[in-house]
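Single chain ahead, by itself, as structure tokens, in the form predicted on its own.
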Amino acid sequence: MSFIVAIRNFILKIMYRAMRPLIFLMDPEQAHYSLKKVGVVMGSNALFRGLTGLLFDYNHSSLETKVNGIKYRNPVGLSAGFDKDGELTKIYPSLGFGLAELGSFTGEVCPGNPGKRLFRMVKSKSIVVWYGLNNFGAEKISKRLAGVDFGRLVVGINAAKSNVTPEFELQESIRDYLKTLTLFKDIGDYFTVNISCPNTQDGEPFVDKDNLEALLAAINDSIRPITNKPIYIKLAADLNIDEINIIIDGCVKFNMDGVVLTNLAKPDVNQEHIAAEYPSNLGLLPKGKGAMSGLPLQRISTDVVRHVYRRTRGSLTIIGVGGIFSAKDAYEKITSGANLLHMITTLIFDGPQNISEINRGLVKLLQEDGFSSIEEAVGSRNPLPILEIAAASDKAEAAA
């Protein structure tokens, strides 16, 4: 069957390279609408869903997890910031996901970042991305996913602060992921609070501690009592160690379940990717805006992975993301310490038939280091470190 498999994936590749330069003709945002729309018609009945699932689908019992006390048929999953609005959920699983995370969804409505937002770095291969968190606001997007029967595929609803002020407030700015988790209390599998998207006019003001605290005991008081959803808190890609441990000690200290590792890379702190592509540096947008996706972020949230699953023990469940675009890409980054992968720009620039590629992939990693279960390699490759120097560390930090 796998074999089978194989050449059905290497045709359509070789499909879709034919088809991308077309592609890659039209303006980033325009395509990216545009291929939506064929999602949405897709997704719309049985039979082209099943047709979808003929074409891009793989399932092998190796794959399933369980994460949080969810059952996944397998750990690849779509990152959010693709389907901003959650419109396409019914095409997700023939594609072969095992999980999708929609939004990021905010409090109130966002009309996100001005002009052109959305560009292709081809020989980086990465997207930048300047959206600003554009969505019909939680009310809305709630009201329509109400009730909707997700079938085999797990959600996730990814929350974010409203993007429509360059001041901020923090009470307001609790308020607002208070309102978006609340009215998706019903809706999805688990939550991510996002308090790293790169490109809101008020910056990233959860990287400080008391700001944190208070948002996750805010958390716990007010969405813990109504909903038993697993929560996670994603994490910027550009934060020095002591920021990413503040986060993460704050995580364990507030009993958060788990992390999203990383959102996008900033130009400024980046160096992995080829400069003279960036659009800043083209005239196509104002210099420091925008963050990338793809291959430039691969190796940073890989660290950042690793670094997070040791200091946790791997007490936290880490979903990983940035540069996933082969099987060795996703096992990397499951060895180092991530149960579950989010990924989009392997959609963009390999076709969407490398999900089951890749899936397909993993099942033969699996078997050559003799696991048979995604869970018994969580980490693998990444040794927890002895509890007695891991304590005595953490006693000289504490004493310093």
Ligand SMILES: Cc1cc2nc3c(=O)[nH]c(=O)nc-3n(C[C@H](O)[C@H](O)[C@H](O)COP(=O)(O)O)c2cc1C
The other form holds:
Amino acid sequence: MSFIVAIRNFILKIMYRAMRPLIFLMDPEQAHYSLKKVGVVMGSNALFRGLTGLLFDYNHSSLETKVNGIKYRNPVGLSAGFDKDGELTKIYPSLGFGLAELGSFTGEVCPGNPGKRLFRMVKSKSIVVWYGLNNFGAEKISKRLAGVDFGRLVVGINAAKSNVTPEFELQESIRDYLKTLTLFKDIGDYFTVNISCPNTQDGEPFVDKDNLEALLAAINDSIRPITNKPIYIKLAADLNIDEINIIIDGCVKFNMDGVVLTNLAKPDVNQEHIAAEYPSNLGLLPKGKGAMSGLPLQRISTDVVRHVYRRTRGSLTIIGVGGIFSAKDAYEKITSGANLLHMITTLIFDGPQNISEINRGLVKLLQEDGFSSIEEAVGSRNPLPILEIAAASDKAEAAA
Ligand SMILES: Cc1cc2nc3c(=O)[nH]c(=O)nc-3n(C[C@H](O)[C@H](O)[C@H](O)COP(=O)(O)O)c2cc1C
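What would you give as the form predicted in complex with the named molecule, now that the form predicted on its own is on the page?
Whole complex next, starting from this chain.
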């Protein structure tokens, strides 16, 4: 079976390689909308879904995993930002995804940033995003998704703060998050609270300890009593170690269930892309705007996964995201401490067959290491320091 899937995926890969130059001739945002339209059509009836499944799906029992009480048929997920209005849920299972995170959804309707706002950096294997949280808003989207049966797909709802004003006001921002979370309380399986959008007018104010704790306390007061969904916090890629620790310790203190690591990388602090390709350096985007997905994020997000897994001793669920293009990349995130995975950029650079190729490769890698499940592999190449040594190094860190 795996052999047939390998041949199928190889043929699809060659076909996608042949089509890619044509897709890349299109404006990136236009290409995004066109691909989404194809996805809506393919998900619209059982025949198309069945055909898509024959071409792209893959199942294996060793990929099944349970995280915070939720069963996933595989750990490979679509990351937030591809399906900003939650329109494609019918097709994801046939494409081979175990989970899909929808959004980011915001309390208010958001048109997003003006101008050209999506760019490809082909040599850097990256997408530069300057969308600014464009979506139809939580009210409209939650009405459309209410009562929808997502079948075998696990659905995450990603809530962000509306990007409508340059002024930050703490209580108003918290209300905005709570509005979205409340409207989606009965939709989907888990929540992600996105405190790390790099493209908003008022920056990332929830990196601040007091603001973060006020938000997490409000979530516990208002959202925990109305839903028992796990709640994860999505972190930025460019935080320094102290900022990461503040957020992670806040998540533990306020009993959050996990973290999504990480969001996009900003160009000014990232050395892992080809600067000449960055749209600001080509006069296509104002300086300091936009942030990168894909390869420039790969090592950094894995480093954050490794750090958070060690600091929390595996007590928080980790969704690893950033630059996953192959089963080896996916496995590296898992063995560093990630329980689940998200991805977008590989869909664009490698094609949708890569989802099942990553899953197929994961099965092989698990077997090679003698593991019978994803759970066994989580953190297996990131051994936890014994507690006394961890305490001593924390002390030394604090003294320095
Ligand atoms: C086009 C695009 C839009 C995105 N929009 C969002 C978003 O609305 N909310 C969010 O949390 N992350 C967003 N992201 C970040 C992704 O969810 C993910 O963290 C990042 O792309 C790294 O994964 P990748 O390297 O596999 O693409 C977006 C990414 C892309 C490429």
